[in-house]
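Just one chain follows, in the form predicted alone, and it is written as structure tokens.
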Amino acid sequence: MKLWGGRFRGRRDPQFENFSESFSLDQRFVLYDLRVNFAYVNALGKARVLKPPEVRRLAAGLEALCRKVQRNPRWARGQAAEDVHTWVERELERRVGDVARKLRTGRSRNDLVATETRLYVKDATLELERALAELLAALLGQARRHLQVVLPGYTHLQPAQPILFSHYLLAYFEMFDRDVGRLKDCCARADELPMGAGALAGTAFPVNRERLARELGFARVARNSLDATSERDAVTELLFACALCMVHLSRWAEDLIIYSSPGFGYVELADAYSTGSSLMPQKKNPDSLELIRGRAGTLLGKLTGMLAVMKGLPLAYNRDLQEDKDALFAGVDATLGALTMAARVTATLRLHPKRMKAMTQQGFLMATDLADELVRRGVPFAEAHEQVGKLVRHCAAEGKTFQGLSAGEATKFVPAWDAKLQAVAVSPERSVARRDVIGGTAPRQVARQIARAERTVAELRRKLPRAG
């Protein structure tokens, strides 16, 4: 059964067919399918175009088809059909005869196809949220238990000032906070109704679009047909937002992937998240973060094709469109897994404080808390750089960290060293409570960011509707 066989003889290349199907991914969209069929029919009776006995059946047949597939986990399996939406009209003529003619009048798949994308952008959205929230719970768990935990803070990967393990846990609550964000946009953005649209100028029937839009769901309707049918921007915004979570997934696990490694030790996966060797009995490797890292570049290239198979194409509808449906299932189950796995990763993550702050020791982490010292003193700060500045090569030539270093070494090159300057070259927690302002890393100020984050979390969850 083809939707379209009328102008054509003669039996196509089974090879055409095997390489043009869309069967195989589109089954994903046999409830949207259904549901859209639903409204549609119901609108086509409205405006009188069918007869309510035919809606009637029509809407039974319909039901029914639902009905199998979810009991039936399994219904697609030894189907054969072009798409879902072949399969949909061929059971359907099964079960009501020929009146399962009637279902496409004055539709086209063209709209039939765009209103379930929708549909599916706006739920795939939704559990992402809940997925981020999930994680988001859990970032602000392991933030709450070690808000006294003070750790290495880096830039280009070299020791730079003590940071709270906390204040850096937030700082990912922040990247993931914005990705609920860029979902929340992206489902204001696809929430208009394409149906109507026909395969690309209108239907010619009289149906209430905006009738069929709040039955389906949709806060408006699309406002031009051509764009209707042939636009992806929906799944190509969403692809966006999930290839960038991703490269936040990414950062987060190569940090986890160095820091649990035993040059630095400062956090252990637990065993349920990391895999062994084959050959070393020794090994703990962090495979769950190094699986998300690279799940993270197949998706950036994915967005990517997205984006070259949408560059040349003329208005209105063309077929390469139909390579949305890899890109957009990919995107969205490689995301899903890679939130789900994250949060788990990071609730039973194992911190190592004592190694931490031995290790705040290690790169003259202090150095900038000296001059600023002496900035207090009067010493202009280009002045207390360059001195503290020869200080650390004096140190660090002669292997020593600020913890060894006589008063006698130190006048030498900070004229102004006493006690008081000793005692800020070894105090990592000084050195982050003196961080007090709005966004900093001292205890009071990650209590507040802690604080809003509880906020943030429990107002999330508050407005997701619950999954399923």
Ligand code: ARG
Given for the second form:
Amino acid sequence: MKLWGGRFRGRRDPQFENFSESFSLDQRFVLYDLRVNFAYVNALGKARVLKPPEVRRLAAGLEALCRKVQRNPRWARGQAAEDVHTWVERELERRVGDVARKLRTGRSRNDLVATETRLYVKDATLELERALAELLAALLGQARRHLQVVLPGYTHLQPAQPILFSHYLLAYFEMFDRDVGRLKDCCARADELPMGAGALAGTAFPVNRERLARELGFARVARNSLDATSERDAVTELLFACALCMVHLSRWAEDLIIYSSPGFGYVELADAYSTGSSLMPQKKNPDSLELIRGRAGTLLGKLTGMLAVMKGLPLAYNRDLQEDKDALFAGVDATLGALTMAARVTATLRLHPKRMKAMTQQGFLMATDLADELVRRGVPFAEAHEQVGKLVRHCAAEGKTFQGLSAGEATKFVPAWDAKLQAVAVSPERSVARRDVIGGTAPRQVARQIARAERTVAELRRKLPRAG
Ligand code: ARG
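Beyond the form predicted alone, can we have the form predicted together with ligand ARG?
Next comes the full complex, and the chain you just saw is listed first.
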């Protein structure tokens, strides 16, 4: 069955049928298609375009189809159609007969698919927010449990200054919290009804679009029919939100891949999220993290692909737009999967605080604190920096840390060397405690971050209705 047979003679080349079908992907829209059709049929009834018995028959047919699809998750097995819209119309005609031929009065697949896409985008943002909330909760849980653990902080992946491990985790909390914000923005912008836009110019029947919008749960009606049927911002923007979230996940994964390597040994992944080698018996590989990092890469490609599809399209609808589904579904699925995995890996991560602390000594991470202490005694910072730099150079050459330094040795480079400076040089705890500004790594400040994070997670969990 075709929705457009009249003008054509003969059959389409089966190769072309195959090439152009979208049912294999857009079958995921089936419940949205039925819901939109149901609301639209009622709108046609209210507009007196359909008679009440026609509306009743069509509505009953759509409801029956809906039950059938909901009852059987494998409803699409062995089915073929140009797209899900064609499949629904065909099945409806089977059930209710000729009246089904009135279904698409005044509407096009162009406004239909745009409407379903927006419904999907809105639901997907909620699902993604839920998954993000779980990851936020896992990060927060670990931060709370390990509030005082000191981790060597890096810049350029070179040991820099001590930070609290909790502070490190909460850095990702901030990124993922902004991802939640982006999804909310994305959902709010997608929240308008295309239906009634027709193929491009607006429907010629007096459909009450405001009411239709309310019935389908849209905040408002799309103001321009050309825009509504031919732009896919909602898709591109959601893909961007997913891609950026995956970039955040990928950086986090990369950190943990490094930190779990024996050379670092700061953390250890649970066995449940690691794999072994078929050849090397000793191996424990962080494949869960590597897959997250890899999928972030492919998702960036999907976003770029979507932008490239859009860039040359003349208004209004073009079939190129059908390509949005592959990118959209792949993007949302990959991000949901990665978020769930990340939450689990985080919640089950084991820390090795002794290894972290040892590296703060080995890497001279309290060098800045030494210079700062000299500054407090009146030495200009540039000079303090020079003195401590020379001391580090000496220690590195001798294969020592600040811990193995004698007072006599130290005084050669830092004339003011005394017991207090010695204590500063070897205490990462003192170093973090000093950084007591808003956003700093001092335990008091991190406790404030945790309190705020707790409110964020509680709020998110309260506002996000459970999936169902
Ligand atoms: N499968 C199509 C899509 O996803 C539905 C719209 C088809 N419209 C058309 N004018 N051929 O874009």
